[in-house]
Amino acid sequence: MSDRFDIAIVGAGVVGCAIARELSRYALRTVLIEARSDLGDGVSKGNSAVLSTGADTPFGTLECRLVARGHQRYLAEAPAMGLPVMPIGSLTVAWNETERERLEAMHKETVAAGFHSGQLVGADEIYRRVPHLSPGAVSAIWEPEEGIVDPFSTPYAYALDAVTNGVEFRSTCPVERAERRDGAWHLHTPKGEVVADTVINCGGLAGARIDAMAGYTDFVMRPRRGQFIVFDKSARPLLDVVLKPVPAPTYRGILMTPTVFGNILVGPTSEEIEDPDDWRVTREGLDTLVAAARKMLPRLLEHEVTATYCGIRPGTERPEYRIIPRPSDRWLTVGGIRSTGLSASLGIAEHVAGIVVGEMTKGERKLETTAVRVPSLAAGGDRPWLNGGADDAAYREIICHCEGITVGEVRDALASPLPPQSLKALKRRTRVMFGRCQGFFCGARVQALFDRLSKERPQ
């Protein structure tokens, strides 16, 4: 038996689930696929969450747009879905007078692009931002508008607004086969066939492929690994903005940045991989990491480290985005989306909507929609067990310790209307494990609890 669809979603990172969102604001039906067993459990769970501006994206590039559009829609839209924003600004940092040069430049073309909240600053405000950064600093761009953000429970809300609101999601579907017969699309999975009018293709670092099962090939991927290192909590008052350098050409450096639980990231490396399977951590990456550290801020190594992990971005032969429509066919690919995928989400989406119910298809707009929140996860959020919660016994019995997860938070993780299918999923929706001891105390229990509350869901 196949379902018919007015409109297929292939995968659901961050921007798969964005679309979905985007999508659920019209009478149409939507169906969401993925391959894995959860939602943003690919490229998008391996990044900085910076939410960046669109300043340090190449100017008049539709990329440049989509950036500043998402970084608007996010800050205006995201608390209201429980998503923790935290605009602590960044520093862009230059050592010596060539990249004082670099930096000058960089900011009148900033400038003349329309992006005017970044200040040029001297030593004097750069050390008064970030007393621990070793001497030698000699100026900076200050962008107080730019901030972090959860980079897990952002393709989470969106998923989940887009299921309240009628999008269909169904993961562990790979798409195998996709044909184009009687009018519409055959997209053949291990669970069966969707048929859709339209498909829009956010594959990832699959998106060539699916793209060619369909007959295109527009682009070849060439994936770029970067990891990180995290650091414990101890560390957070070290640092309090965004730390850059003075970008290359080709590659944006090595940041340094806080995190809203409470942790300090390094990262990333850009290494250009043959397999986009290859998520290790090597050794050579970690002495990368640590010898930014080292330069930057050396006192962070003083502080112990509580994970390291990478991140795999679906880059492609062009620095570009490839969003690429076919209106006769139905069919729209939105691939190559690197590092500025999380900022760029909801400016995507916007994008692409406009193009698939424009030109692809008709769907009224919904007059009314149903608003959905997600716990905040950040560090000193509004946790339900100090929000009126205090009555329920699960919310006063710690399970994660390292973050002051309660079996309260994991039970409701597992009754979301999209409960996780894993355990590493379930870590994602609610930091249990993540923390200095990576669930080398909790482990076992939390894995017992996952087992039993899975079973005891309704299927």
Second form
Amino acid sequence: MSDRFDIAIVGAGVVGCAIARELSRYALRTVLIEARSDLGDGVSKGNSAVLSTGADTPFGTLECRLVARGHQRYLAEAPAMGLPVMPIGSLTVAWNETERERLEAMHKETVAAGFHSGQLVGADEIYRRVPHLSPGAVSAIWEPEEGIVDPFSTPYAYALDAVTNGVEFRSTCPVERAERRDGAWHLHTPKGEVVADTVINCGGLAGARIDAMAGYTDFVMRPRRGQFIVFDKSARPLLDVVLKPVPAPTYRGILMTPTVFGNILVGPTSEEIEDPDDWRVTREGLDTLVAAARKMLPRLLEHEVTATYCGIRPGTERPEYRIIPRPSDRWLTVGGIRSTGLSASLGIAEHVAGIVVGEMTKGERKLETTAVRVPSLAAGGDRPWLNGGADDAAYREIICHCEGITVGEVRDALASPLPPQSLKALKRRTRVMFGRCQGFFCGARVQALFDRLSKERPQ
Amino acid sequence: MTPEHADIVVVGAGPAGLAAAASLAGRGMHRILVVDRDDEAGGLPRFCHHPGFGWEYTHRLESGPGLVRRLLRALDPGIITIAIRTSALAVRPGPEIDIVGIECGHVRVRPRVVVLATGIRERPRSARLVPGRRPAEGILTTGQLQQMVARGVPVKGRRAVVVGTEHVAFSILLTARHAGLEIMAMVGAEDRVMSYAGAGLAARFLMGVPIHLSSKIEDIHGSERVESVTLCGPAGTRTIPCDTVIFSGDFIPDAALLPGSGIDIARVTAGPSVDQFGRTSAVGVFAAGNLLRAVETSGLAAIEGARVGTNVAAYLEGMLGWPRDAASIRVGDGLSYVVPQYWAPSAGLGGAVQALPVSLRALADIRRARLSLSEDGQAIWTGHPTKTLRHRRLALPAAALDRLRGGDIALRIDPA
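Other form of same protein, the form predicted together with its partner chain, not the form predicted on its own:
Okay, now the whole complex, with that chain kicking things off.
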């Protein structure tokens, strides 16, 4: 099997999916290929889901510019895709005089860099916003424009948009070899050869390895693992802002934040790991997170833990984005997208499309595109039994009780043009089994429904 | 009957909820709606096919599904409607209850009484903060595995490690064998088997299952499916190859309806705090069964349901009311919890009400301990010295509590 594409995007994480969506606006033949069976199943599945403004990234860098642009575009474009954005704001809290001095210096630099929304606030304002915060907070930067988003639906919405507008998606398609001949890249995969004029490598943790297949060795991976604890929804009234420590030069520290799903999240740790596939939560990591919760928001520990997880950030030997265009070779690397990929995704996509269309290939901007909308999974969002959907019995039967997900929503997810290929993908699409019982009540029924509907689906 | 017409809404069709409905009907109440979110009535026992369910209530040796059939047979469909595939979304003061169901759609109703009987669940791996990888397949609770087997969902594993040594851990040994799983080991954090010692001996010597006590899982390996677990215990660290890890026991009330309902939650049990009639702090809302605490037998849960049914009838006939006017029962050092948490004076109510059996737990094993009850500093009752075990119910005779007069009540346990 050999098709010739204008562009092949390698890696369907949040960045690859955003680029695919961006390029779907052009009259180009684009393919998005993913090694795993589902999109968003690597780096993109394990983050804090905070939409950063860019004010906490190194000023003057490409990362800072793309996070700021990504933030701006996300606020503008996500709601139309059905993606929830909750602009709850963040407090970066200083606990002593040394930290207060660092915070004030930080605030000056932030303003000088053009971020004007943050304000220095005192203890009164801090405790007004977070009454359950431990005593001893001295001052803080209140950043009203930071928010929280849905990290699982975001790459899905991008990919669905891309596919709806003509991009081809191929999963379970790991690139094993790349060669340039006859004026095109030939990517060898177990599902056959993908031929494309231009390749965009968004391989995440495999970024350097995929670059090396094409002969490029510009950077080496330095993966960092971040562990998280998700607390039960019963804890949600304790916190309604993103709570952050004053960052150290190399590590932004453990934050506490509500999630759009109504939980409270604590994390990440930051550990350099040798094996980029070391997706373990560790006793030390969990202890560190519990200790941080005890120190800042002790009442959190009165609540049950719903989930633990970790993410691995595809850092490189330099603390910056490694977006490397090679116009004459028609190979563009989008590497080193460390912890800000979700916030920056639409900024990166625009930046990359700007390089690709023009410098590396030619494509007319399409006059019309088809809009997509994904179901909102946010707490307090539209539930299918509340509106017209109640005419359909499947929208009146809840199958996942902790998250309140109906049989109808599971059925719809499986009928998507990008259907989940596994139970864990179904979890990310619908939140079934993601709640406090982790499948105790619904696991067997969900598995049975998934098996039945997957079998019935025309292949 | 639709929710709009119900006088009494019982949430949960497990042993407590079904027994409550039967007892309400027996007291002449009607327009009783039992809602259950699952696709059949019966609650957790319907997935447990071994005998030992409902003994205290039925005095018969029955399996879980056998108990459920018996409970359902006792219900007159003319008086009691059971609505399955129907979820309670929220309870608010009033009582007001939001329901969504396959038949009734989404409704908000104000019945005269709500009885909460939503039962328990097991803490999953995440809530136990067990380190290691999180493979997509092979990590289960016993509840999930029991349902998979009962529903004919294929269990793909071959070799399992069971975490926990409560009764349910031994129940799952039988289920797992039935599903074709070989049990590689049981792992208990405590220094003894939490179930009956005989269960441990049977597992060890009749089934050949090694039991590692005072041990914890330090690591889980495997990416798509579990490949092995690493244990840490007195004998050091060992890695056991397996493709399934079953987290058993460590039950917790499924109390999701409580936050925002106006119902006080007891810190230790994580369920609603109730008086001996099953009254919660919210007007018109009663609670029964294992929602009150994890965990008693299905028979005891059914007895609680039945008695709460009686007390609901007394409330609707104007004999009980709110505020509860009940004194809290303090538990002393060495005791974990007592349910009911409150005791109300009941003089003059006679047979119109029935007190819940007392659920009481000690924090530690004590070779010989004596339980005592006092009111306003005066000893009311002192038990015989007996062996006391954590996780095992401590007996407190109803007669002892009948003497209470509404003073400051305290329970304590002392080595004898």
